[in-house]
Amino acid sequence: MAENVALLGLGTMGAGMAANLLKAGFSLTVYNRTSAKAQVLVGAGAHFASTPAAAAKGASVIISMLADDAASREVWLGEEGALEAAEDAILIESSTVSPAWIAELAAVAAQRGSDFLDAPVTGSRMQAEAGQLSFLVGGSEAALEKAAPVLKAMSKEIVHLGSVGSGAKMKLINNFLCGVQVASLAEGLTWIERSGLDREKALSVLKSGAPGSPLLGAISARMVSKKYDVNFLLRLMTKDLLYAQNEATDCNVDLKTAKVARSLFEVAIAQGFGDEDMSSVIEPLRNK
């Protein structure tokens, strides 16, 4: 087991995350931009940093849960960013990031001499909480083998996909085929509710038919019960989608049902509803 291991973000994903490496009984410090957050996880044992490298001081694992790449940036390399801390430590990136901000973080990392993983994460915020999340990974084997306690204390499966690189890039496939559901469904529902169908007949002819799958089935039931609590920010799965088409473009691949769908949760977001779970991406077609 790694004695020390440094968590940086505790938002929705990273609050689970954190509980589940202390339950593990790592020793953990925290780093969170809004110092509330992390009362709770301080609480049961853990110790807040002031500032990444705060955090990263003495920590054998680093990782990093944040929103994007602007975000991982900050915490890694700007002012008292966590690398310059690092000190014979595995250095992972489980955030939603660009394959190309991971091959520039990768970058830096070799030229400090530390190992690095990029291991983005599916699931979202109930999964975290119950350690159930899958770890989708790209690196050397060496180096995943040093962290894959501390990763098994958050997961229920640990899946190597290769090179460093490889992780982001499987998570933007993951999430673009995700965001294209939801926002479907956001359409299919509203016509289902304008048409005179039972909704409640019609989803249950979705969900056991051939457009079934665990996602149809959460996201349809938040969107008819209207209850936007946060598992998946709606302003993220938006971002992923952007992320998404930059990278498919660059292997010559134009995802136009990318575009569409992101277009959909941009006029959400327009209408106040960044902030909550992207199944609210149906109240603006709801109230057209």
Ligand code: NAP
The other form holds:
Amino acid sequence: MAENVALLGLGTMGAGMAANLLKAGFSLTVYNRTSAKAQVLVGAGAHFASTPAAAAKGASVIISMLADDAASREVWLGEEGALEAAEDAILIESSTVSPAWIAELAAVAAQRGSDFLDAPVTGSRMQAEAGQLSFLVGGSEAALEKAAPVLKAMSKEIVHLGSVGSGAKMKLINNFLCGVQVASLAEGLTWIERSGLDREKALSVLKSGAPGSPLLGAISARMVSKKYDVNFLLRLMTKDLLYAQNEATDCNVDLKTAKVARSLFEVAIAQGFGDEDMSSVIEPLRNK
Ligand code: NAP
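Let me have the form predicted together with the ligand next, following on from the form predicted alone.
Next comes the full complex, this chain leading.
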């Protein structure tokens, strides 16, 4: 019989992940606060549960892919939360959340005798849809071994970083570097546009030179086209930079560049770009 998997959260990332679990043949139950987002997946064979608890019941692997600490707390521990209903399941938190929240959630899971992994991802909407994410995992070897077939169905790579919380820490370091690069690109591209340089030539120099990265290539294309269809919500990068600052402070590292980058994202949120792609962080600079 196919393994029962529950996926909680069908946003930009969760929807693609769910589709790949179905493709791989798992029996899948999905939960999303806004139920309409489950329609396509139900059409493709997923079961819909109207509460996290109902989704968790009978599942052997429960994965959540939610916005932030507050959403994760609500879905795992809130009224009709998943954790209370989990029966002998491996619990996997794949959202980008703070290591402090992971520690709290893992402690509740341990009290109930449940296996727990933090397994945030790198890759964005397209990689989620293509089953090409990378999982950054914290937790025991034994729990990861049991969860691996499910994670493999959604990914090209699974990196085991250590004990619970290691995945969450690594993810924040990763997104700290991404957020700062996106903010600096917004400033650099605005400068290019006002400098009299040929924009395409200038970007080509940057892309093929030392600052070039997959992120710089993808984000500069969106900034140039001004098409801000969501791959990564701007407000979520703001959240990641805040979590990164808090976490680094605990290691006595003051992320000054994260602070400045976050201030650019905050300005963009104030100007109404919070629900656009993070590349729209350039717009307030262009309009100044
Ligand atoms: P998203 O599209 O905004 O989806 C967020 C999900 O969280 C939705 O299912 C949403 O439900 C749910 N949610 C939010 N607040 C909630 C609450 N209080 N109670 C219950 N559910 C709540 O975000 P995403 O892009 O899929 O990202 C999901 C996570 O992965 C985030 O932590 C993000 O930082 C991380 N991530 C994103 C990317 C990316 O490129 N997009 C890449 C790597 C990691 P509704 O549909 O009802 O709003």
